[in-house]
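Presented below, as structure tokens, is a lone chain in the form predicted alone.
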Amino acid sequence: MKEETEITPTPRLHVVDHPLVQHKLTQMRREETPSERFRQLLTETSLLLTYEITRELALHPVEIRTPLTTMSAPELVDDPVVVSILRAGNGLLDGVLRVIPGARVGFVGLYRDHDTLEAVEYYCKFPPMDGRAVIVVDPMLATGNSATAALDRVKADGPGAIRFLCLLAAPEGVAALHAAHPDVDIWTGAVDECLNEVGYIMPGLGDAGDRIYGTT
């Protein structure tokens, strides 16, 4: 195992320590948790994480009529764009869209070369996102290579503020993402100890994609 990397929370790193997030995360970490239950827990947790990551979305006043009178009420200026890093990102996507059903969705397909740990792109499709807030989702922020590559592609389309949402992060991944994209806030359920020699988060929960879909 690699030596642990210390990391100090910053205004760009938000660890969601809500008791329900931490409870569900513990259940997901358990080796014996089956894929069906893992998917359910991930969807439930993503609902809670989405609530936190959307706190600062822009609002504007609109005139509406209630059953009793008219009033000025706050409404989102625009629904954000959500970008899923395939394939594991889709495990978070379902819960995010339950909270923000009007969001447009983009996909970037990346896999990790097991020899170099570098991200290799095989697919990319985005909706228009010029000036819009964007939430990029992937359950694991390990080496940071996939997240960095995905953010490179997103920024090429001229979005507004970008947020990165993950279930678990390693200190090395946080440092790498902030080094490459210091303007991007990270929201996560936990920052674990370190990466092992093959780039997995320790103690972690294994390969999120395999846990979601029952593959090996």
Second form
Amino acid sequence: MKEETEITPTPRLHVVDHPLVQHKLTQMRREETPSERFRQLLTETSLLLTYEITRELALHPVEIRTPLTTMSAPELVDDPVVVSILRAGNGLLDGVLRVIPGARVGFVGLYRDHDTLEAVEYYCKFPPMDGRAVIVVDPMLATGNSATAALDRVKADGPGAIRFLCLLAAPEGVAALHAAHPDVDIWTGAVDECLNEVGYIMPGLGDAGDRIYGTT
Ligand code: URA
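The form predicted in complex with ligand URA is what I need now, so please give it after the form predicted alone.
Complete assembly follows, chain above in first position.
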């Protein structure tokens, strides 16, 4: 009998180097950028990142009538499900939903234990996944612990292909997420140098939740 070889998917990292994404990211990194402007820039950037991450969504032909004739035209097979990792993920959600208004939205609430940096879940509510494509959003991929825990939860609900969308990633987070979920591609605006001793991305932009909501 022929032996079956298991094919391990090769995870891909997509750095969106579009000049507008890079310019807006620089404005977000600036210490002096106030929350109001930060939120605006994050929404604008998430529109651009969503355009890239949805590039490979499945289409099927449908028969339509234009004012002049009938034709077969492409339409999305399904709107994807978007899952926001609370609370900073909500900063990306507005822009994502402007591009995919029909998406259904799930939330997973995770906080970082300050001592262990492990993700602790405090909330989870998902729409039916029904094999749909899922985009999990969180602005910062730092240790990868929250992203890994969120993806574990999503996978338990029977999704289709999963993509991870962030604004900034650390090499450590990319490696951890690829190791835990090799079938999940990552889209990011940039990969920074490293994590500092308390798990912040360097040079980064600080605490994304604080920058979005004006907390300290
Ligand atoms: N979460 C943040 O908000 N910022 C970081 O640098 C790392 C994790």
